[in-house]
Partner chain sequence: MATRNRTSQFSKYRDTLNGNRVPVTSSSAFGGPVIEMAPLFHRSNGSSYAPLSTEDPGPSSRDAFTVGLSPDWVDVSEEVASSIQRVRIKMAELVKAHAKALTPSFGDSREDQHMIEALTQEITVLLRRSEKSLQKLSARGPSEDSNIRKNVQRSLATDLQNLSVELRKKQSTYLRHLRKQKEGHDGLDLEMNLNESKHRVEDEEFTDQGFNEHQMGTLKKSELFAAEREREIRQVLQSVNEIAQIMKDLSVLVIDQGTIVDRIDYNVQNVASSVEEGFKELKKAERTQRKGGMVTCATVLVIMCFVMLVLLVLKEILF
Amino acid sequence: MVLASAVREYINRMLQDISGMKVLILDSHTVSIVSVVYSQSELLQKEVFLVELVDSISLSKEPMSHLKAVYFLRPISENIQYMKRQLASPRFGEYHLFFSNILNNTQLHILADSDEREVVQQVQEFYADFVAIDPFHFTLNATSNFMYMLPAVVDPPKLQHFCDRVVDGLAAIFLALKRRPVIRYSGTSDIAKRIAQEATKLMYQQESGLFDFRRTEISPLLLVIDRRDDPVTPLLNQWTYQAMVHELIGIQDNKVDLKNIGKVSKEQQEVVLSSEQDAFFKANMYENFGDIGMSIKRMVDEFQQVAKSNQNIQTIEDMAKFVDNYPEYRKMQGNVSKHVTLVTEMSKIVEERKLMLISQTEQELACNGGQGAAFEAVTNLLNNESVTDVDRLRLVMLYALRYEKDSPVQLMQLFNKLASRSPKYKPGLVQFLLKQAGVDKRTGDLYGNRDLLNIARNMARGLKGVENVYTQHQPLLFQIMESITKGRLRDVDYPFVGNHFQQARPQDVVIFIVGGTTYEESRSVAIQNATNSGIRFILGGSALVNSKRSFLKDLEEAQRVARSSTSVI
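Kindly supply the structure of this chain on its own, in the form predicted alone.
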């Protein structure tokens, strides 16, 4: 709840102290920040009768002096220029300006000089510069997310822009939590090191006064890691509800677009999947696919009982009761319809793409040894006509990551097979992945075969067997959280920045993944937080990734830019 409630509190403070009819003006970033924690009906309750984007409001000249304008924008130069133009010929009666991060003095002077009509009532910084998608999970929706894969020399301004966005987001998180962290980073990653150093400079030098909260308790930990330390997690098919919806259909800012799915009613073309607003989803978001089917059947049965009782209207009292309960009935009907549609569509995709068969091999590649059997299984799937090009590519990538040093000849055979079976396959993409995230580039023990403790754990798991073959994989993040909880996160792998060290075990830990998080990782965080270990973990990332639409797309874009650049990667 911690992140969503911090953002809600900021929005409440923006809206409730300004009486009368309001227009809320957002930018392309803050519209996501607001939409995941505040519904349309809640905005109406706060007398917000219009929500507009700052770039489109610039095009209109119609005066609306009866409305009070509440702006909530990121403090970027583009938005300051929009404000400058809009204040030059004001359309609204009052202007209340809120920015999601730290304004610099130059920006403040521009705003002050532009307000010749003295319509601006207040200018404030409300540190909600992140999208709080789940109670302990946030994203920054960073543009050009692929930049983290490229060396600084390829496009220095674009990489600086990416780093600035990440540092801004991290600053906002800790200002919202009213804490200043000790910072560590993934030792083999240049981008993680750069972001960690820039965040330290901001929090301990440039804005040290702002971050000095005079708190006596132990400082929280910010750990900046690189998506390439664990390239396996975003390549796997998922079998728990939330992660599976994102992998197979796609979730953007807690919304799922169902327009392209068969015959869905108009109100079901875009549905909200939020643990804050949907009790069924909250209870089942981390459950596996088999159990979800049973839970939905129970929900449908309950709804049918309610529907049956509503058909039995015989008296005026019955009718009045039905009218009173109708909004709740409609909401229940919409919820049942939404989850039935999602599960039906996913079942269809699983069947069409033969994902149960593929996923079994994926999990073996991610979790268990046995290179000979793995080679045979991947070869058979590459020859299977039902397997799609993207699934073939993912299988070869998972094999290559696991056995890059063990079997160069067999790996070459798989590359050739992939090229012949998948005409759309871009040559060299698997090799590019190995250059980016191969064993020599990674921090941490991804396959649990370097560290004695991990080897023992894998053996124990092999002896006991696993409860569910499709969900046996655990992301590297799980090991990292375990190491932090036990005080065993090695300084040599995850160095501290500067001379700010952890005096004792932290109570709050923010783990930020440059390159993006997955819903499988956010599930790991939720499970870890439920163990009450005394540490509260928060997960954040530059983006929210799945295999096809994010991770592979970023990889292809980075490869394209790298090839067109004169620099050699």
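What does the same protein look like in the form predicted together with the partner chain, given that the last one was the form predicted alone?
The text that comes after this line covers the one chain and nothing more.
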């Protein structure tokens, strides 16, 4: 809640002191930032009668001096260029400029220079530079996310661009929270180290005045880790509601696009899945698929009862009551159809791709099971005709990640089989993954088989049995959070930047995953926060990852770029 309310507060403050009809101008990033926390009807209440993007507003030349322009942009060079042109020939009566991050003096000069007509009334920095999708989860929607996988020599400016975006986002988070953190990072990851160091430089040296807040006893902790420490979670198929929708269909800024999925009615082609606005979703977003079915059935029954009573209109009084309740009825109807459509489409996909069968093997590969049985299961599934290419690839990857060092012969057999059957996937992608995220590259104990304590814990869990085979996996993040809660996060694995150190347990922890977070991980965070352990965790990532559309795509992109760069060099 704290993230979303911070962004809302910023937007409220932007609009409240400006009277009269306004036009709000955003760029492609800030439009996501604003849309997840503010609705169109709320904007209308604040007299904002037009919302446009900064690049399209320059197309029209029609002057509208009865409107006041409120700009909310990221302080990047393209936006400054647009502003320069628009200030030179202003269309609106007044200009109020808000930037989502720190403006440097050069940019300020350029703006001042182009404001010949002196239409600019204020220039402010309002640090809402992140997309607050869930109460404890944010993302940065970074472009070229795949750059994190590549060494710096491949494309230094692009990597610098990516790092800058991440550091800006982190700075904005802490400015919005008004705290200055102690920073730790994942020891084996160069990019995590780089980002941690650049963030420290920004917060403690370059802009130390800005970050000089009233110091509380215990500083919060910022932990920067690498997606490649846990490559298993994004590859797994998901069975809890929010994670499942993202995995099978795809959620972008809390919106689901159903246009390409199947035949859906016009109103349901694009829907909103937001825990703030949808009470049913809030109650069920972390429940597994079976329980969802039951809840939806209950919701449909309730709705049918209401609908039936609405049809039974006999007296004028009944009609009056119907009209009274009509808005509620309509809202309920929309909500019910939305969830029914989602679950229906997902069931279809599960059926087509035989996901229940595949997922069982996946979970075995991720959690327990012996190597021999795993090899057999994977081979069988590879031979199965109805398994799609992407699922085959995922299975082999999961096997490779786990049994990297055992029995290389069998691993090679699987590679060959994959190559022979899945022509779409370029060979070597699995090997590339191993090079990126193999056991030597990872921090932390992904499979719980390095540390004696973890082995014992796994054995105990195996003996106890699991409630649900499909949701037995727990992301590495869960262990990290546990270690932090117990104060046992090892310095060797997660060193501090510079000479920071932390005496006691922190009360606020922001965990940032370079490369992206998954909804399964945000679910772990939500569950952890609900246990009221005294520590509040916030999770963030440079993107929101699911297996096909993001993680595998990033891998492919990175592989392509790496290949082309080595061929050049």
